[in-house]
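Presented as structure tokens, the chain that follows is alone, the form predicted alone.
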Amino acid sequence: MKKIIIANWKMNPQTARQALQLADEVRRGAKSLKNVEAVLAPPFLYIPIISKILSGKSNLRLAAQDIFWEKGGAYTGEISADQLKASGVKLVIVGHSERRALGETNEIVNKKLKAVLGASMRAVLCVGEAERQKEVAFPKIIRDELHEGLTRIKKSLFRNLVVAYEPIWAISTAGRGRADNPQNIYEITTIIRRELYRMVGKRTASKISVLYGGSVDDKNARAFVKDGAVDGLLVGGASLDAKKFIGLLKEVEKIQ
């Protein structure tokens, strides 16, 4: 299985200029790729004119950042699975901390998850605590996000499922984020892949990748996912920079 490393542009860059440059080097460097899946999340402004230079034999593979749930409507500022599917989007990033810091719940996030998963796109959960709790093995915040978030969804669904563990204090916003260690990413993955075990079984279970992210880097992300054993990286500020990122997507590459 391919390693999934996503490079979550949030609002950036400014201009469709910059955009089109940045994935057009990404384009290029990423084409030797063999071992490695990688995705761009632009803003929505930009996956159309993305979406032209990504068509063919490309590498890349094009992702949302957010979904509305319904088909379609009056619902001011809102797009549907239909119509990022029609604009070449494959993947879509759904319960970032960032959404949800601006008042997404659990109840949303399982809509959203719905209208991806049925539209047969792939579908990334994002899941991660606010603070660190050295004491508790398994913070009930994720447990809480996995089943709230994955209530009933079919299970025949979970083959386009992915899991990204996203520590919350981890975030790179401002320079105040701080990466974790692979050992406490390995031990926390370790058992959200448990917990997905219980929810779904184990034969449907070990098909859902499970991802990092969180002040990932070109210089750190070898040993996230090699000795954290992941399946992937959910990248954020340093996917901005075309010559970091690939670099990042190359150590990947090397990973036996």
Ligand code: 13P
Given for the second form:
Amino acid sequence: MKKIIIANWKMNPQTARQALQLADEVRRGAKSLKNVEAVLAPPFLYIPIISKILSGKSNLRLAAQDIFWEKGGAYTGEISADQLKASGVKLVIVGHSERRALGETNEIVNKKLKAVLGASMRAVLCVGEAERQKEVAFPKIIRDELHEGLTRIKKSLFRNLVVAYEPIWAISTAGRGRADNPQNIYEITTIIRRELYRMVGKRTASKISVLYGGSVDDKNARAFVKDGAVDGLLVGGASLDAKKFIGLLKEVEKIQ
Ligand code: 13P
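What about the form predicted in complex with the ligand, after the form predicted alone?
Every component of the complex follows; first up is the chain already shown.
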């Protein structure tokens, strides 16, 4: 399986011109990648213009940072799965902690996951605890986010699922904003994988990529994938700097 590296631009940059320039630099930098699937998750607004510069052969895919679960109709301000798909989006991030902080519940996350997977796009389900709890190996909140988020979803749809472990305290703009260590990531993601085995069986679960996110940059990326044994990374701040992000992609590309 190729490693997946997702650039979550959040609410950046400020203009379409800057967005296009950043995407184009990354597109050129990603050309030679063989072992890595690079993904850009820009604000909705920039998706159509970036989509135009990505050909079918491009090594870069487009993701959305959110979605609405209804198919269409009177939902002011919302965007549906079909609209995203028609704009070239292949993956959708669901349940990011910054959305959960605005009131998104596991129930809402579940509806969004159903919409993404039902439209044959890939869903990136984000899970993670707010604070480091030394005494518990696997915080209950992560178990709930997995089970409640993935409840009543057909097993066959899990092949398009990606799970991202993003401890909130490790996000560069939140809490202490310091990266987790690869040993801890290895332990937690092993439990996440085991939980997924229990839910859908080993065969289906082994196809689900598990990523890490939280203060990842070009300097530490390699250690997370190698020693943390994750299948990829979800990158915030460092993905807004083309040079850093391309450097990060190349570091991961080197890992066999
Ligand atoms: P940082 O890489 O800035 O810590 O952000 C992580 C994140 O929230 C990606 O979704």
